[in-house]
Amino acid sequence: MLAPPWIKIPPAGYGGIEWVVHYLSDAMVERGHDVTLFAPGSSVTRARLVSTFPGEMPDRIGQTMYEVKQVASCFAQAAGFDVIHDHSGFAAVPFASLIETPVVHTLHGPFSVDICSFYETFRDSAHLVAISEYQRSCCPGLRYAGTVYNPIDISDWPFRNRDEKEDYLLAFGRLCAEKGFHTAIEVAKRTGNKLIIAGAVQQVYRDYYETVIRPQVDGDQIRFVGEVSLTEKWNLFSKARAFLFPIQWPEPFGLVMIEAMACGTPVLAFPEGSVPEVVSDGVTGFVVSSVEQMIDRLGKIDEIDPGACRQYVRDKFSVARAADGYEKIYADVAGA
């Protein structure tokens, strides 16, 4: 299993990628294979841990020597592996074919018109694994050998009911205008609720954070509380009335929304990118195309069932059924 070589395993913040890497391997090990997890020496882990490097670097995030100098360690080793789960970035796949042991590469990124034709060069290199269907039908040419979707181990999530929820709305993630961060501060602002927005503040979006959304933050009815431990994240997630997901880009994925469905905590948000598959309409919150439809549905978030989805995400997104996609990938991939 090779992670990405900035953040340990599990994160104790921001890492979407982490968290899946981090349910895979225990799970996988629960399962009676034997796992060896390339990642950063803080990591914890149920697998047999190699480090490249000491601790986590997240500021060294995108600098590609990192991530191929832990490429170029986990591949010296591949004759000991039946497969290698890769979940870096573009560092793997172009050497993939370079060594006998089959590489299974999951996108945990979007694609553009750069990224495709990347993959379509390689495209015999590694087995990709989509992890949506909408990411998937992006570049529709590749060779997939699955679409697995990201999970999340329901118990770690606290559940609370609609009568145990306080009175604040929350924006959680990345902060960048891809995220929608400051539709999310329309959205209260016109309808008068509280907002709390939880997340990192990269570098590279230092100037949107600055000049977008601090001067919107007074403290009372806008509030923005960094980066948080996971606790904290548990509570604020478990605690909203309703999680607002504005996006404005091709989100793949989106792990917070099943956080979120997981705790109770309806999801409304706009239906870009994978959105549809992962919110059911009506059901685990309201996909809304526009400011005004989302400000009319929150309206009426007082109609979707905690429990509803919270059982949604137990069908559709546990460890258990990723594990399940993932074991049937590796074993047609080994000829097993």
The other form holds:
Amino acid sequence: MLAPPWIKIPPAGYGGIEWVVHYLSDAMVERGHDVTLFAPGSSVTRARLVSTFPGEMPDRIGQTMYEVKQVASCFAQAAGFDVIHDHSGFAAVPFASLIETPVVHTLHGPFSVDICSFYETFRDSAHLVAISEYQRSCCPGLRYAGTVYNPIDISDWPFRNRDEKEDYLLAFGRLCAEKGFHTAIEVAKRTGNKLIIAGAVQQVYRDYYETVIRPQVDGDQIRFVGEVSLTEKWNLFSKARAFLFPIQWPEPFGLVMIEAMACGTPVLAFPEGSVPEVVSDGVTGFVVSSVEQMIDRLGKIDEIDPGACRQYVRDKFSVARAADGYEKIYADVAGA
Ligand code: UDP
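Please supply the corresponding structure for the form predicted together with uridine-5'-diphosphate (UDP) (the preceding block corresponds to the form predicted on its own).
The complete assembly is shown below, putting the previous chain first.
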């Protein structure tokens, strides 16, 4: 299991890929597989940990040097593995054909024309896994081994019924325009609702935060709480009346939606990317196509049963289901 090198497993704050790697690594150990995890040295895992770097370095996310070094360390030991499951960005795929061990590569990001062309260039190098049917449809000609939804262990996430919720809406995630935080603010303001915004402000998005979000935060109706601890995150998600996800980009999956639903919190989302696959419209929230519609459905949010939200996540996004999907793919590519 080859994780990105920048954030420990499991992550303390931001880190979608790292949660997926955490759940899968431990689930595979649980199922009796002999798992080696390449990840920062501060990671905690049931697998055998091999670390190229002693600690995590979230401030260096995206710096290729670290990723390439870790990939090289993993590939140098490739003969000792039946399958390598790679979660790196682009560092491993081009070189996967140079080793004999089959490489399964989960596509964690969105496709652009250039990214699609990159994977076409290395078409036969790795066995690709999409994280939503939508993502796969963006570049359909590649060699896919399957589609496996990202999982969540709902026992980690507290459930709160309608009468235990508090009177605020939640917007949570990487603080960037694509995730539509400014639209969440508009919805809150136009409906007179309180909104809590939580999330890390990464250096590349600082300008968006400073110029668009911060001037609208008044500490009362619109609150910004920054990057929160895991316990605070569980509280924020489970106590919210609704989770707003007015995204403006082709979301490849969107873990925050399943985190909200796991807590019994309905999701109101724009229909970009994977959203129609991840949210069951009218059952676990509403998929809406405009701010006006989001405002209208917010008035009907009590029609959504929190218990149905949690059940839906339990059925569709469980760790067992994802582990089944990957186990089959591992067996297929290893010729087992
Ligand atoms: N997250 C977090 N703190 C933050 C921002 C995000 O813990 O400040 C978590 C969030 O709960 C989710 C993951 O990081 O588990 C983000 O994954 P998602 O698929 O929602 O978004 P992306 O990978 O596009 O940032």
